[in-house]
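Given next, in structure tokens, is a single chain: the form predicted alone.
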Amino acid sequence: MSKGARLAVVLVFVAVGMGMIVFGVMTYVRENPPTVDFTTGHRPGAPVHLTIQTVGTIGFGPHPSWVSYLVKAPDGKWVHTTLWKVPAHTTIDVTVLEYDGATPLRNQFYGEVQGVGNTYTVNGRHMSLIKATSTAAGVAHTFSVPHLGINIPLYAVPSSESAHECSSAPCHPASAHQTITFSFNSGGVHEDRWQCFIPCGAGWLDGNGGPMQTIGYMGGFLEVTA
């Protein structure tokens, strides 16, 4: 093979390699979930109302069988993302619509409400601790922001109502669910990782793979801006 031919082959491989890199980057950019912005139009001193839901099966996208979170955008539409932007030093009033069944706690620590005055409401009833001893009633997921000291155990849909569970998102309030409410202060400007600490990645070792480690499903970031 001549020197020119060898150079041509090398250039072809380089071009293919660069193409694969560009394709990978563009795929990541396209699949990276959007950030829902709660800061635009926010009046200083007013609370932010954050409504989210947890579902046992997202029902669409590249991983339709995965468990996931969704968030209601300010325009009222449900968005499949776990990236949220909120204003600093603001009360965040959270409503969680929990549509999934229970997963036995591996550590009772995650059944304790922390960082929100150690209390929250489940279907309007004030509670401070969930003792999950069976799959019939207990914790489905948690909403936890370690940097802010927040851990919210999300009470599960009891097995007696499994026939009325939601099968794909976004779920309708007519489906069996629990309504959990709590509030916290966003604090100063920072970015926090938040996630579920109940291993619910079925099919992965110890339940910690798949949706548990993928942004947009069971963990995300809370961007707090001025």
The other form holds:
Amino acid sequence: MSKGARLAVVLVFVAVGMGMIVFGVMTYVRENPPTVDFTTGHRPGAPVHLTIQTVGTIGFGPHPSWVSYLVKAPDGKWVHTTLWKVPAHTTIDVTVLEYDGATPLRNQFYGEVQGVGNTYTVNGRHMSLIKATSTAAGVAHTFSVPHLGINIPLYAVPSSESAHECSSAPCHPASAHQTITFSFNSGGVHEDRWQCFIPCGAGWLDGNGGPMQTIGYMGGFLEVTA
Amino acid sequence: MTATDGDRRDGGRADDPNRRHWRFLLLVVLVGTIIVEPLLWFVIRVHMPPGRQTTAAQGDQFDATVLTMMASPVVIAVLAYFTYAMVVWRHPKGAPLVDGPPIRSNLKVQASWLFMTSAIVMGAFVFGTYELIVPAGAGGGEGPSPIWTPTSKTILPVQVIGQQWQWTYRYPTYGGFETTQLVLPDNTWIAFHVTSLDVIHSFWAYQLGVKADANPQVDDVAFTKTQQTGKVTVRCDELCGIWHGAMYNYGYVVSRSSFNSWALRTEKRQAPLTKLLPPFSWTYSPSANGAGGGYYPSSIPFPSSESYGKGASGPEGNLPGVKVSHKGLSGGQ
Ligand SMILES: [Cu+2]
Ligand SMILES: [Cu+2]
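Next, report the structure of the form predicted in complex with the partner chain; the form predicted alone has already been given.
To see the whole picture, the full complex is given below, headed by that same chain.
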């Protein structure tokens, strides 16, 4: 092989290698959980039923030990994502199946139900404030959309029932859980972050790393479209 | 040696072309400055950010105007010189390329350059330092024991709590209720007590001209006096994690009477929650790992030994240094 040919071969290999690295990095960087769409086929004026669950350990994927939210897609399948698309100016009736134990709130302020009128119920009982200062009973997570003024403390599975706790998602109502319901209006067309205000990222600084700072686990976006 | 070179070294003659250039440029700068400076002061100043909703904001506006006025002669000089050089010293088309005269040191130019730049920098330094200090810390966070404090004896304390990723506010003179709404009375001195429950945030209330770091277990005090009603944008100005960019909300400066009725209403409505909150304190100490039991207990009890407003008798008895009361605000003093 001539010198020129050998050089060409080396250059081609280097270029292919670089391309693969760039592709890999960009794929990783651009990676996002899927968006579950509640707008297609939605009849204007009809409420949207949103069913979500919170689990202590997701049990699969790159971080099986992390706490997480899951959402039930319109086809009835549980999807591991925190990106939801809902229609504007629509009542969203939310049902949360909460399967996790309590973590004390850093700020009891987030134990107060805010922004959903008196629609909040835990296992059918109306509540407006949950004392959230112990691990024995209290709040497991919150569902909060600060710019809509919404804060929903999710009543935890008491530690006395930890034997029946679900260890891997998606969890089924046979495991110990709390059923929480509330309703809110999606408002005009916009995009809002939502997050959990419980420092539930155990082992990270201030409990606010890991699942608390990864989209798909303890925070995501509410995409409100026309 | 060219004729120009000889002229320059002789200098001093009235028909010296260098003198002519200097004189003309100086005239342009002088006329430009005379036109621009009053424009800046009388027309532009009131439109300078961040407005004049508080004394601190108005101070910012004043500072920005004065600094712009200091800088504008320099800008005019640079632009005038560029334009002059491009027009007057343009190389004529078709003329032969001739090397210019060699550059030698010029004591007059060097001395005046050094003098002028030093004067401008020292002026900015002295003016900036004075302005930072004199109007009660210029709206910046002064730490837990502020050196420059307002002389007013009626100061409304408002606690600002940063946490990942939202601001909440506590009003100690109204039973210590907590809310996500920042509502302030007009025409009142406010003492912001800024702290954090986790990482470092920064409380930036743009239209108020207030910016103070929110450090965990630090009571960072910033003063300002409201003087206009209106909306306020609050942003976190310290990169604090994934939702840092979403960590903003809006506050309002309202009349004293509407503030008072809002505060009393909110105090009443939030009473069940307030009972569960830790007692009001200047700072709170969350555990390092919230998941291990992170309820935030008080660490410095309220009231602390801060020195501002001392001597004023608290209307509620237990609030030294705070004369702003429910009555005081609605009735005006
Ligand atoms: Cu959580
Ligand atoms: Cu922040």
